[in-house]
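Single chain ahead, by itself, as structure tokens, in the form predicted on its own.
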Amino acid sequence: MNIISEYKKKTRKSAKVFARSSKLHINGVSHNIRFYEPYPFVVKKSSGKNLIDVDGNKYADYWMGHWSLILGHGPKKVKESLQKQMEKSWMYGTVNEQTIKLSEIISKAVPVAEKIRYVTSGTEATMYAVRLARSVTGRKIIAKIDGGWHGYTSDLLKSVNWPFSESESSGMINEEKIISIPYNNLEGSLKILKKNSENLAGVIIEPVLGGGGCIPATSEYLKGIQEFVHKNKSLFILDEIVTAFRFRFGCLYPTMKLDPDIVTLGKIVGGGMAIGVMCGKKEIMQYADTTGKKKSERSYVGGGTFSTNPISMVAGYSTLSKLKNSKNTIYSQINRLGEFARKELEKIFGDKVIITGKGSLFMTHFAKNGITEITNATHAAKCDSTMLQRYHFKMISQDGIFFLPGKLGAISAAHSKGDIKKMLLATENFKL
């Protein structure tokens, strides 16, 4: 029996439920990457490290809510905090103290967060960051990375998927106002930036490419880009939606001695609830203050109906408090497990794969097209993505292990070394 047949046999209820979903939703889902062939299983509940589907199958989860659940599914402290808040209500639409508490803990951990504005998704946070950069500088062009993912905002939906020279979508306008630079290639990036320097509003970069292949940037690369940007009086924007509070308590940029103007946060800071955060230096963020300003003088950075809803604020505060109070034990644990996973996967696969990642994040790339190292999204895109999806689907079908097919894996505080060993054993049984 092949893995597709095995999967269909164990997920018969999921097949029926997903058929209903397909009648109502585009491709049966509400986020493009959540669909995979022949159909995704349908989750009934989750707890700790596990997802449980409608057929009763249990999966050790390495997708972890788009990498946002660093404490695992339904951690006790967060759940208790949410239950207490639910008794008071879950939506105010006004100023609340829960927001202030979350901002206090963020501002102490993230030095650049002198002023903060909340939204409900990372896409909104990066959209506003770009608008703010254009307002501050009076310029129009934004530079991003080949393979960099900053959400679906039209301001940044360019050069996300290979081939990077093709438009990502119909319906796009003003794409000439977005330029793309090669990751970890300082000389090549500076050449492009210099050509556009006169109208360059800012550069937005992920210090670890998430969707682009789980690839860390070198400190030298980021410092070189920052130096040029600041000399050019443009803004240096770091998208730390994936990386903030993932490897340490705070952002990644201080470990590289960087000085960003704006940083975007999300995922972990929401504790599993909807959130996006734009924060930055006071003199930059003040452009979003509309008090007493003409339309031409302000950067109209709003929020949304559900921004700073008390549920997201409480979940975020509870999660960050747990991480802070652990005195680095959680980070030490999950970072060690990530290092163990990467080293052991390399031993199992040998030169057939390249493992990328940092800390508790890791991704397997099946070597192809002469690729021997992965330092940018072009290298990652030239690897064998079909084999990666097959590898992930094999673990879903036969081993009760869930990676969203083709995506990176995230380790949470709910995972143990035994879980990693089970994943490694499943890997040993994978036939290339």
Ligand SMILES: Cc1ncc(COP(=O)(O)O)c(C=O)c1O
The other form holds:
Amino acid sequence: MNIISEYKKKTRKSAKVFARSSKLHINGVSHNIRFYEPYPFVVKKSSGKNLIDVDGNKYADYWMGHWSLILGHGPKKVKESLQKQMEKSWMYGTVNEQTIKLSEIISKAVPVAEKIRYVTSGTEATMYAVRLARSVTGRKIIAKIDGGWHGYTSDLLKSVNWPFSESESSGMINEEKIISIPYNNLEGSLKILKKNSENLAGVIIEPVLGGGGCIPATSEYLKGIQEFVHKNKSLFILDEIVTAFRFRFGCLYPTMKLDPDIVTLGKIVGGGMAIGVMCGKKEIMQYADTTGKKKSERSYVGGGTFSTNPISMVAGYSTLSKLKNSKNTIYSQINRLGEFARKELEKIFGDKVIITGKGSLFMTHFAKNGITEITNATHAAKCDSTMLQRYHFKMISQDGIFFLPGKLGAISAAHSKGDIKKMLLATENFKL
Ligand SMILES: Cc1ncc(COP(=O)(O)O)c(C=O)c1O
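With the form predicted on its own already on screen, would you show the form predicted together with the named molecule?
Shown next: the complete complex, the earlier chain at its head.
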């Protein structure tokens, strides 16, 4: 039996439930990447490292809630804090102490977070970061990376998918105000930035390209971009929505001695609840202060109805507290497992693949088109994505292991070395 038939056989209920979903939702989903052929299984519940679908199948999960669940699904401490908060209620729409507690823990760990504004998604956080950069500088152009993903905001929805030259969507306006630069190519990037320097409000970069292929930036590259940006009186924005609190207790930028003006956070800092954070230096963030400023002087940024809802704040605080109290044991464990996974995957596949990643994040790229190393999203896009989807789908169908097909994997505190070994065994059984 082939992997599709095997999958269909074990996910009959999912097929029926997903058919209902398809009648009501675009592509049956509410985030484009969640659909895969022939249909995604439907999750009933999750716990620890596992997702359990409506047919009762269990999957060791490496998607981990869009990589937000660093402690795994439903960790005890976070669950208990949420239960306590539920007793007090879940939506205030007012100032609350839960927010202050989360901000205190974030600001201690992220030195640049002198002022913080919460939203409910990463998309909003980057959207406001862009607006703020334009307000502060009085300029219009934002540079992003080829293959950089910052959410669906129209301000950054360009040059996401290879070949990066086509519009990502109809309905866009002012696309010419977004320019894109090649990752880890300082000379090529500076050439483009210099051409646009007069009207350049800021540059936004992920220190590890996530959606673009799980590719770390070199510190020389980021430092070079930062130097140009600061000399040009533009703003240096780091999007750490994936990387913050993923590799260490805090952001990645201090490990590279960077000095960003604005940093965006999300995912892990919400402990699995809706969140986005824009934070930065006081002198930059004060442009968003609405007291006593004319409209023409201020940057009017959200918020929103559900910002700082106590559920997100408590989940985030509880998750960060757990990470902090573990005194680095969680990070050293998951980073070590990531290293192990990358090394062993390389051994299994040899030069047929290139494994990218850092710490607890890893991604397999099936070499094609003469690609022998991956330092940017073009290299990643030239690899064999059909083979990657097949590899991931084989593990869903036959091995009870879930990677969102085509995406990078994230190891959580709920994974053990035994889990990684199972994933490696499933890999050995994958016929190229
Ligand atoms: C680097 C980065 N920025 C922004 C976003 C958007 O976050 P959200 O999906 O919460 O809107 C994502 C989401 O994956 C991301 O990876």
